[in-house]
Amino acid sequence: MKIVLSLLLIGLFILVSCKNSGDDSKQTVKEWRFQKEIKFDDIAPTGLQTDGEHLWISDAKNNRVIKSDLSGNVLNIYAGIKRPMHLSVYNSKVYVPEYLTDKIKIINGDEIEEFPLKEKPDAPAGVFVNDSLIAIADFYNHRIILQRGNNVLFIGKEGHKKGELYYPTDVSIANNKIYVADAYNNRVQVFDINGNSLKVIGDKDKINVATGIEVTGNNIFVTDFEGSRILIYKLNGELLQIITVHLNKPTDISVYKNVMYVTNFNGSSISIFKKL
C-alpha cells in the first residue's frame, strides 16, 4: 500500500512540475507593455517615424512636419508641407509623403527638397526608402509605385482579391519583401521584390481599416484605425498580440529595438509601449 501510494505522489509530483515548468516558461515570453504617453497641444500626428534619438511627426491638420526628442519636446517645425502622411527616414533624411500635391518632399537638415519621381502618384498616402529602392503607397491608384533609379514597377490594381488593394495607406520593405497596409482591405498584403503577391495576413482579424504598418526583422505590427488597436504578427503570418489599451484612433507606429511609438490620430497623443 505504501508503495502505491509512494509512485502516486512521484507521478502528482512529476504532473506538478510540469504544469509549474509550462506555467513558468509562459511567464518568460515577453509581450508589449503600456510604459507612458506624450501629450501634445496643437498636432495632430498622423505619420511617425523614429531614428532613435529622435521623433519624426506628420501633423496633417497642421500641414507640418514636427521634429522632437523622445520626451515629445517640439525641435524643429518644418511648415508648408502640404498634408504629410506617413514618413521614412533613411541615412539621416526625412521622406514625406505630400498628399494634396502628389509629391515626395525630403527634410535634409534645414533644408526641404523634392524627390524626382519618375511616375506621379495621386494623393501619396506613405512612402518607404531604402538604398536605391523608394515606394510609395498609391492612394487613389490602388496601387504601389517602386521606383529603383529610372526603372519603375507598379504593384496591385484596384480590387478585394489576393495581390489587388484597395486604398492603401503605408508600406514598408523588408527581407527583400513589401509590406502594404491595404486599408479598406482591411488586411496587410506581401509582395516580392518583384511584384509577386506572397501572402496575405490579417484577413481573419476583423481589422477595420488598417493604416500603418511598421515590419521589422521578426515582425509586423499594424494599426487597426477605427478598432483602436495594434496587431503584432511574425512574419509568416501568426497572431503574436493585440493591443487595446492607450489606444484612440491609432494611425502610424514606428520600433526601435525594444520601444514602440504609436500615433494616437483622436487623443493627439504618442503612447509608448515597451517588450517586457
Contents of the next structure:
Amino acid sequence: MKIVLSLLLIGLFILVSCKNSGDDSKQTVKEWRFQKEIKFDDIAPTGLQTDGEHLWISDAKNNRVIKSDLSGNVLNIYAGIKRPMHLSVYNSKVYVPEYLTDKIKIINGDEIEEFPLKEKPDAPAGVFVNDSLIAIADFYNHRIILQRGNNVLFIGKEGHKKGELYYPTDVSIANNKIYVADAYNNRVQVFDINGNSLKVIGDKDKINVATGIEVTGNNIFVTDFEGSRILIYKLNGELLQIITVHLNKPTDISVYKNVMYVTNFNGSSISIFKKL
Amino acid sequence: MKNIIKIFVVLLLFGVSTSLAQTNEIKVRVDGLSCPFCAYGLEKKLNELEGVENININLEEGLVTLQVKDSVKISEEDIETKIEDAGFTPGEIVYSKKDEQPGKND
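Can you swap the form predicted alone for the form predicted together with its partner chain?
What follows is the entire complex, opening with the chain shown before.
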C-alpha cells in the first residue's frame, strides 16, 4: 500500500512539475535582459524615441522635450511644449503631440514648427510618422486619425469589441499594418492600412493600461503601466517574454537594433535592456 | 488729531487690501488619477473652464487644485461635467479663498 501511495505521490509531483514548466515555457524566451538605468533630475517621462544616436524624451510634467545622448547626458531642451506625449522621429525631425493644445509640433533643428492637421484630435496622445502618412492616437475621440496628404481616415470608435478602441494612447506602423495601444481595453489592436480590424493581442495577459507600443520587424513591445511590466510578442501575437524588473510605471518603449529603452514615469528614469 | 489718526488708519487698511489680491481656490477629489494620460486629460478639460488660472494635479493623493480669478464663479455642476468629460467620477469639491502677495508666482 505504501509503495502504491509513494508511486502516486511521485507521479503527482512529476505532473505538477511538468505543468509548471509548461506555464513557464509560455515566456521562457528570456532574450531581453536588464543592463542599466539612467536617472534624470525630476522628470516625468511619457514618450521616448531613439534614432540610435540620441534619446528624445517627452517630459510631460515640465512641458518640454529633452534630447540626450544614449548615456543620458542632456544635449538640448525644447521648452514650452504643453504636455508632450508619445513622439516620433522621422527624417531628423521630431514630431511631438501636444496634449493640451491638440496640435502636433515638429522639432526641426532649433526651430519648433506646427504640423498642418486636417482633423483636430481631442488630446493627441501618440503620433507615428513615415514618408507617406501620419497617424495620431486621438485619446478622447477613441480613434486613430490617419492622414495621407489631404486624405484622412478614422480608425476605430469608442467601445470594447474587436475593432473598437477605448482611450488609445499610442500608435505604430510596421509591415504595412497599424498597431494601437488600446490603453483602457488593456490590449493591442492591429488594423490594416485601410482601417480594417485584423487582430487583438494581449487581451488574455492581464495588462493593466497598455500605454505604449513599439513594433519592430519581428516583435511587438507593450508597456503595462499599472502592472509595471513590458510584454514582448511575436507579430502573430504569441507572447515571448514578460519583463517585470527595474520598471516603475512604464509609459513608452523605443527599440534600436538590440537595445530597448523604457521610460519610468514614476522613476524619473530610463531603463535599458539588451537582447542576448 | 483724532481725524488725522482716522485718516491714517483708513489709508493703512486701503494699502493692505490692495497689496493682497484674493483668488478662489477649488480643491476636487478624483479617484484613479495615476495614469498621466488621464491626469493631463483632466487638466485639459478643466482648463476649458473660464477663469481658471492654474491647475495643480497631485497624482499620489488624487487631488486637483484649481486657482480661479476672484471675479469668476465656477459652479460645482460645471466642474463635475468637466471631470465626467475626462472620464472620471467627481468626488468632494471644496471652495476657499486664498490671499496672494503680488508677484508671488513670478
